[in-house]
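Read the single chain below, which is given as structure tokens and is the form predicted on its own.
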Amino acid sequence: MAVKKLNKDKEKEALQELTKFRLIAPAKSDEVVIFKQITDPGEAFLEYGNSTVPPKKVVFPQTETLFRFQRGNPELREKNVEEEGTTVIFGLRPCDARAMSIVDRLFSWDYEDPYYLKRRELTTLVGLACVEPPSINCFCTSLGGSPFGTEGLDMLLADMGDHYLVRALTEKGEKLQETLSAHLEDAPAEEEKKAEEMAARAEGKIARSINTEGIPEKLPTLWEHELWKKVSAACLGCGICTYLCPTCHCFDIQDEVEEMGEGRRARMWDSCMFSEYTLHASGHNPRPTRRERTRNRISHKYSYYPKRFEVIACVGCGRCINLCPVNIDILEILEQVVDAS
């Protein structure tokens, strides 16, 4: 399909006619962007570094209810994620496009997560190429992606000035920018060239960057060393890693009886970082420190994800190191597993 542009001036126009799927847009809260559901195509904010919060949340909800019940009736009333509707969202960062990628994955391995998996197919991604690094902190070129990177997005915006150039990627993609048609136009010829050359200069831009070759091998022959210890001394054990991190993935599911015996089972986000995670019905618990649990959610990104999955399970967003309030860094971490000896 052509590459299309889409003038800034009928930017709100495009988005009104989006309004008609549920349209996920990042928006202003206080100090913070977020991603939210608008119907005011002008509180879709596209002037942002990246969200505090990774979309992620929209396909894979910080808290839902899969199904009630209620007491002495057999009957499960199951969630119908179709109810929904389809979803469109708009100018999320390349990261946090790929970071949905890399979980598909697991969602889809040994057990294929029905709650999930339905929003995703429900779900078209149209992502806003970095011109500019979000923040100091991104290192997305190490892990295999890249400012303009395309992984898991089914159309691509980037920021020309007066315009936005617009390309789809997939048949998804294809159909929304059929949708869009009364507010695109043909893109000149020397457009895509030009795009080319800011990819470039965006990925130039990178500042920070680790070598990751070996470290999925090395890291299990690290198990007792004592930089897990150092490195986890001044954690908090707070989570904010991984909540913030849009590759993170981890759940609790509960079940809760409400008033007159009407109860439901939900699911809600959960973090290894907290001593609970492991903790054993007989008291004991294997990751009894933050020293165990740090070594642990590095391993897994690292070691063990990329095992199983071929794929290292961090896409290099930087808001593990930017929000950290201790000023943890995974790339120093990283740095003292490939010097660790």
The other form holds:
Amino acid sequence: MAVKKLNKDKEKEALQELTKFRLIAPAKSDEVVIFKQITDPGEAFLEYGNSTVPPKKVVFPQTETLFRFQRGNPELREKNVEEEGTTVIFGLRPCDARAMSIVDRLFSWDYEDPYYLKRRELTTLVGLACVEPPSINCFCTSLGGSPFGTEGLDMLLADMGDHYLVRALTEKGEKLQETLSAHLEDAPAEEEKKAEEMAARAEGKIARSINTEGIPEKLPTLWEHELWKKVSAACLGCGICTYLCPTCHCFDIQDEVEEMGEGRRARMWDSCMFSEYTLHASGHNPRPTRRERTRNRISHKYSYYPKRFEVIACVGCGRCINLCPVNIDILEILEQVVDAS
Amino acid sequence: MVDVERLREIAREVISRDDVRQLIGYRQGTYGFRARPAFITSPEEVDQLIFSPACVNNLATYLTLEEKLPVPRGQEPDLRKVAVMVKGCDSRALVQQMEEKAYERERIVVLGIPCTGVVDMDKVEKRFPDVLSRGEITLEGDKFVLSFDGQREEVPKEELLADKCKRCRYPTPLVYDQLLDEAVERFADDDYSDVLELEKRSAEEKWAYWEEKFSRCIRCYSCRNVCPMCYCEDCVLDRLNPQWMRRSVDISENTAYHIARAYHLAGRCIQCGECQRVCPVEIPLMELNRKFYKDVEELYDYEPGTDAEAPPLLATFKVDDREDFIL
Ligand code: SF4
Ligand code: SF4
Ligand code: SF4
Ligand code: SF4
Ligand code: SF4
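To test you: the structure above is the form predicted on its own. What is the structure of the form predicted together with its partner chain?
Zooming out: every chain and molecule, the one shown earlier first.
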């Protein structure tokens, strides 16, 4: 399909058109940018670096009802994801889209997760290329991504100043392009070349990197290495690095009983950095300190996941570095892994 | 400001002592202007130590955060002391922890840092975005001097100073074994103007305000984990049987969480501001803590973390306590 352009003065109209679906876009809450459902195009905030909380919460909600139950009634009322309707996530960054395609493998592995997969099927991802790498700690290029990367996306927008260059990438993207056709114009031929140059320039600005070669194989050999104690010494065991990570996907399942014997079974984000994660009923915890928890976080992303799914479960978005309160830096940890002997 | 050579010299003496197991201080961060906690166990590591206005963390947290593993049979537990560097506000956490008998005074060696204020890293990074190489921040007179990539920038102190420092009553540590520099005079005071503003609003306005903030909370519990006064071994939030607080994230549970935490900190919060600093979604937690702090000061004439000999507020009763707020 031909490359199109969306003039910025038509941006609001186009978003208005999309509100006939469940439209999720970055929006500001005070100074914090978070993806949320918007009904008024004015709420969308596209001049952003990257969101604090990744859009993974749209397909993998932080708290999700699996089904409801009632005392004396053997029937379970199952949740129907389809009722949430067709969803468009508008303006997410390429790393966050790529993260979803990585997490897809887990949710469709030994058991096909109906909630997650249904939602993914119903969702169209409209990416916003990074003309500027949004944070000093971006390192997507080390992991096969890039500021103009398309993996996982259905459509990619690139900010060209007074307009966006619009490229449909999948069937879903083409369908969306049709929906938006009244607001789009043909893009001049030289635009694509210009976008390529912008992409190369943006890539050149990525300041941090890691050579991941050999890391997945090496990690298991460093199980008892002293580096884990060193790199985790300052860790607070808070959940920031995992909750804000677009590829972290651990969850817990709990029953919540309400009044009158009604209740629900719900799943909710969990974090391997929490002290009660994998705490056994016996009181034994196989990961008793932050040393084992940090080792698990890194190993899961950079060793277990690639072993099973042939892809590292990190996209280099840099959130865990930006927001760790004590400056625990995954790139520094990986460098120590590379250097360790 | 603390002379780094002197700091290292003292640290070397302390960590060389037979009765000291570990020294907790600060070292350079991995990028930009950041500093981070350092855990020193041998004299060779002492040269990592720094102190600058970028040293924002309250290291007192680590005294109660340590995970105690069962000691293997036949081995003795390591009961040697832990040395810790504290600024004025951080020292109050030690005082309060000791007031609550979290540990014995003899267990720790306190290196006090007379403090002239730390920066708000968000303000720094807004002003100097994209500084990758490790930069340094020093205070010269009434200006912060930031050096990075061969550049030198001066910024009026006021513009980068952390809010808590603008109302700091105790810049010189209230407890220490050794002071790393001359004591500094108090240079600020707290008029609670922010709390007074909040108090003026109607209940509806207050709820609208907090509803917006609390609905952003992702319940990562960083505000709890970083807090030097949140050290219960068995936290009400982690309890599963019975479960006092649900893990589901919605406005009701989020609000319950924040109210529970604020109450558990009443008469105990020492205003280090760490909870608000770490919150990834910028919830102004200090506004809650400060309301309670002000109430405690007004109602009971009590300032937490200022007197290690004083009993904890909630463990005391005075016949002339004001009771006019009790229904
Ligand atoms: S964000 Fe930092 S302190 Fe918190 S759990 Fe992760 S590594 Fe530890
Ligand atoms: S591990 Fe860190 S850098 Fe990698 S995807 Fe997660 S948050 Fe981003
Ligand atoms: S509050 Fe006071 S003691 Fe604490 S960092 Fe600020 S000036 Fe220093
Ligand atoms: S740090 Fe912020 S987001 Fe995390 S639990 Fe506390 S208030 Fe909520
Ligand atoms: S509640 Fe916040 S300000 Fe008070 S002691 Fe805890 S971390 Fe410090």
